[in-house]
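In the form predicted on its own, a lone chain appears below as structure tokens.
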Amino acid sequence: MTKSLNRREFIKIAGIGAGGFAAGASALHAWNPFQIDPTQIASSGIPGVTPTYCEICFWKCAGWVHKKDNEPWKIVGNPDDPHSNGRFCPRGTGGLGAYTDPDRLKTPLIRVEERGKQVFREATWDEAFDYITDKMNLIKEKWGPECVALFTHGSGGDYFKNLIKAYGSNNIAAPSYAQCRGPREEAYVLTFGEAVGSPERTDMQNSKCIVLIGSHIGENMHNGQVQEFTEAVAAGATVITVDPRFSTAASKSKYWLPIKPSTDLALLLAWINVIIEEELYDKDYVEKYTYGFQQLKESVKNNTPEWAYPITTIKPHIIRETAREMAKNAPATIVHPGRHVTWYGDDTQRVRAGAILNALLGSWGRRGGFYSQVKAKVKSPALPPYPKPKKDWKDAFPGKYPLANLAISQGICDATIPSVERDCSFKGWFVYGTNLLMTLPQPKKTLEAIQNLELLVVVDILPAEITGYADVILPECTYLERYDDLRVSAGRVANVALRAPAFEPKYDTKPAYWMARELALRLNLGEYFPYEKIEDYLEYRLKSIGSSLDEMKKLGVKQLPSDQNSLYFLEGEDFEFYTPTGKIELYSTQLANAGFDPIPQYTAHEEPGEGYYRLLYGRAPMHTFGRTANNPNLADLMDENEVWINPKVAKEWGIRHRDYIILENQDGIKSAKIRAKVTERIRHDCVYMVHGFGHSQKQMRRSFNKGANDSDLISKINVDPIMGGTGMRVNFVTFRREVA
């Protein structure tokens, strides 16, 4: 392999290294397409190599940024990083595009006309900060600090969390909770007393049977997880994929179950029925560690495969055969908990059914199932106590979402719209690194909320749709141009990773740490940011583990010893779970006390009407939501999305492969034009499209009007009553041909 590869070839090859399913892979070890050991280059003192960890997705793989003549060259993985094992996915290798994108925000901007009209004036940082602090002081005096909320996604959001808490508000929401992973976390906490975590504690590299329910591994390119899945497949693990679409993962499966959308819970209950009735469960494990087995057995006695067949369209003998396959390989069987699980509004219960199935198979705390994560203990500077808020977002929804452990983005959005039922609506929003108009469902409601704000501050790298409605836009430099806090994440080994600036910030952009601290100083909250320079803050933290910035610039990743004896903690020894009973709760006492079903029960969901099809959506391996559609490296690989349509449906509508069409949902909302992908790989009663395209922001020139935005079509949601997750796969679309 030579250095003359063009960008497309390089990213393609790097992607194969991270996510390819080549047979014969023997172990998770570093692979570098350039046959270069970056650690040797770094330690030798050769200029142009800087440690970083990726910001393109939450996996945050550590790597090395290479420069030639002080210009960007490439990013490669750090072989010592347990997140990446030295391999980067297409998004990671394409991360340089965030730095080189000519459409980046370049200077602070202050709005001069009505929100949404995209009329701003360039401002100095002092002008921008003065505007914000004047408004924050007004809101604090007139309505109280609790009426300011933060929406955040990304590393730099932590500094604004600190600022907002110091200001007096705890209304901090991550859309990834109510729009993605929240039901999963709460379901596993209710069952096992612990969350799954990010990255997940799934031990797939040792699994003998992997069950995927709507988990598009290989398309949602979570690097280490894809590598482990690849390793398991190469070692002969059985894969059972439940998905209305023949996904990449389905193509690697022994069993593909093309389930009718919205009936997953029925299948899970039928599997539980078979495991119990045929006595395939781990009897010793269940007796020693679980609570409520008899109640579970009684609850599912009628949920037979024959009962599930007309609901799911999965034949009874397939349900039994796959259940037996799981049991045969237990405890090295894992029913994957998924990530984006906000589907139909009963999502906590659906995911809990999968957690119960894992418990019956004895996989929690066992090799090939779920391992016990370790985490480095790194000190943080002591800060003064935060002021205690007098109220929070839950006060706007008395009695609702009793088991939500984080603020709900949609709840804050709803509580921003004035109502006679509330004594205070939200008056100020900070939005860090998340394009709410493509992230939240029901975008019309989001716009209504925005128009009722006194202050909207957007911190971003690109002029995304949300920036057009801001009062003040603060341009952040990219992750390649700044220090950030240490990456201290849980995993198999305790480790820390450093992100250091490979380049000076372009234009008049600044890092989030500097922004948040400058605002804190103006608000007389400087004591919450005791270090003027983030380098001094990092030195303090690194000193607590016997390291330093100088050392970490050479290592990139430092692995630390752990006092934990084993990753697999349930091998017959006594163990107390963090649940009310101290056991794995098959019957949830917390749900029962809160008035919910303590054991999941199936309820049918609304069906699409005549001529309508359920709208499903997902990910592409080279993109992260809508954050990367404008990236010049990654747009090269995929610049627009398609809508998957079954051939029988396409024939009925006269739609040919690659035709441009328009989708219209049940509320008469139409999409932008989108190409049809006519394929046998999807059921007839649904369509599928990749999320994150169809940008309407003209200043994002590469992604403007490329493909269709699925968020526009999600005008209806079913809210999970347990924790507030927004079920978004409850929208239906039909086809229109009026394309210019």
Second form
Amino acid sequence: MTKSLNRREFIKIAGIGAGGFAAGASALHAWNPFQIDPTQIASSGIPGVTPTYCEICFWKCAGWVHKKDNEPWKIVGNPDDPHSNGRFCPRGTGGLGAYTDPDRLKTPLIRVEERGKQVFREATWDEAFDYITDKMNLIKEKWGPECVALFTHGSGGDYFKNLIKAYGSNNIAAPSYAQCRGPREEAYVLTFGEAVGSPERTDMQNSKCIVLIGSHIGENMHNGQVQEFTEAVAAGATVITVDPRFSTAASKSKYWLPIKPSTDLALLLAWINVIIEEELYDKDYVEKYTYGFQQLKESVKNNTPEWAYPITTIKPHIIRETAREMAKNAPATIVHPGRHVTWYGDDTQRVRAGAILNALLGSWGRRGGFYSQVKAKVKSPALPPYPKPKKDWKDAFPGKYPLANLAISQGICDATIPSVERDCSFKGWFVYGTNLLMTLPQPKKTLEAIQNLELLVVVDILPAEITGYADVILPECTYLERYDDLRVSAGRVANVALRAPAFEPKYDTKPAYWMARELALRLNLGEYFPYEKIEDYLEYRLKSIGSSLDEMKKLGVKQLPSDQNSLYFLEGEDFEFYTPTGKIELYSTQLANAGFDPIPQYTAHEEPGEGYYRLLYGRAPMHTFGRTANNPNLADLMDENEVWINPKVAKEWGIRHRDYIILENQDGIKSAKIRAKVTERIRHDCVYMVHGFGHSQKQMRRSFNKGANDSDLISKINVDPIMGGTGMRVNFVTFRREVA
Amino acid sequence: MRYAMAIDTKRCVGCSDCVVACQTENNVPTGYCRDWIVEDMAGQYPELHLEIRSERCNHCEDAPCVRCCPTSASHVVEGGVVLVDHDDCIGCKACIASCPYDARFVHPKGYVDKCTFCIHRVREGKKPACVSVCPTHAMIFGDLDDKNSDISKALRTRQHKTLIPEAGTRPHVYYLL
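Right, and the form predicted in complex with the partner chain of this protein, after the form predicted on its own?
Then the entire complex follows, led off by the chain already shown.
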């Protein structure tokens, strides 16, 4: 095995593309076999073709933007791109809609009435920047720079990260951590010493058995992953899908286990029990690489399939049969780590149970399990050191979330609301590319926090709900109208991709790079943005890999040479994991030290009362969160969400298929009207809806008032005590007839 | 030469990429589509079966739309591809009424429109837009008269069906089961 697997993989979330690697350029000694002769690229040399990588979701597939008669025409995948293999998903294919959307923000705006009243005046960029820098100087002077926080999701957020750090704060939160995959990354770091990362290091294309725990691949259109999943299915892999809903993935599965929601951990422990009791685990692997097997065996001895049956409603013989199926195909069996895993508040422990199962099956570091990604090494220009912040968000919560590696969004929200218990209150927020009112649970709390701010700057493309509360709105141009930092990707092959502007920015919109730099100059922080033009910054980085902007405009994607000799462990290879014991920790010494269960234990979660149903939510393949609901191309494919209801339940309530109804949660909060999808594809004790609809913002004309917003109904959360993730599947709803 | 398409229902996840790729490739106006996704559910919880299909004009060998067209706007070109000549179409909708697959619509500009198997691309040696974009490789396009084409191989080795065979139109879009 290569040494690179042994390097601590710091948890990277959302848009960490900037920064790159300062060292290691010496590894680029030889040109790689994958290097492409630019003259062989079909798309290069065709006038009106520009390379980009997609910004409609975080998968960031690279492709080509085509024009016809100088008009925008289509976007197609780049065959050399490992994220997409030349095939975009519907969102990427429909990405032009982000550019053509007539509802886009068109000019900087400054608020003139109280927050939320949505009365703004058009402003020049100078006015907007002066307003912001005056407030930033005031906050710095009065409360300290640490009282400014950044929420970010997307490529352009990196420049604002640089700005905020240079200003003196490290309070940078990405909802993709505490509201999404944070527990997964922490669970894998605790177990294997490394995170799963994005795109995931799952080797599904070689898997013979795939276990999905609530992961609805195919409905979540994480492109490369969906491609690998279907390749495995076509090759005859056994798929075991655990989901209260008959998802698309479930329909491709040999086994669908319609589990009672919130009990997944019991099933995982029962599987571990069977694998150990029937001695189906990889004995050599467990012996050589793991720590704490005896403690694990002792811990799960009572978690038999018979124990799990009344909890999960999955029959004992099915639990045994599926466990044997996993073992039979091991190590080419993968218990998929999932992605959005903030469900019940014990999510780190649940995901860790899956990680332990993978360890017992010997699938980490093995073909068909998890592979070791080849890292790209691209230099970034050296910047002056950032000032050292005197305090951060953790100081607001002494002793809480000891194992959180990144700032948690709702923590910053909480710490913005003044409290007698803490002295750290945030005074300024930058919000880049994330619609916090739909992204975070408990939107009421978010609004309360906002009312306590001295400054709220929102950078967005659309007049999303959060813009209505901003003091200053900075309209960004779309990804099709700007350069951005390189997409630097790890994977089976390390690679970089270029995003170049295909069109001039529409309206008075600007790229985030320019905005952040202009603000830095006004704050006397210009030394942190040494390049006036981003093209020069890109040239610097590209030079370190022997490339240039000119070459990248012809290639779009460049695959880099590897110094890693295998994607998998070699036979009998010695390996030191980046955990305290140097082993895969079945028994987590870090969790034990922090006072948590060192081996996952099942605890029952609250259940819905009479007449209430657990609210589950998920994704549709043609939409990304709420940010695409207004895209003309994508709204055309799906313009509202539906609530899935089991026919027996619907009959009890007299709800017919396609009726409009209203959902009311346990706290009496009502949803907007939403259509009922009466379907056998869901259990009787839960309902399901696609997230990202029910926009309340009139300025987004296509998506306004279409469907319901699940975030409104998530007024309760169970916070993961280990890392602060917000478990959101703990809300229950009942049905109300639409009031005309 | 007989062009045909096969959709692998085992691979298709119903993501609608084929729909939006067709719309952008062919400038189909918002609100209209030449291809679409059907989810066919059977069974009762928990014994369920879901078939997902990408559907479009079947380019029938015995096409009722061509037979009933009063102006010959609906016509057949190489490979058995059924097209509509936009200039000759008077928008009478006889073809729409005759199509068992509901594959045609009236374009806002007044003529009848539908899938062309992207013949403009096929003539350049490319695959139709929907086929070339499909992330799960669920679609196969090719010549049934070429025994070595991917589609001939797929139909030889895989169980398959056509839609509404009882209409007797001999459709050229197949579904692999």
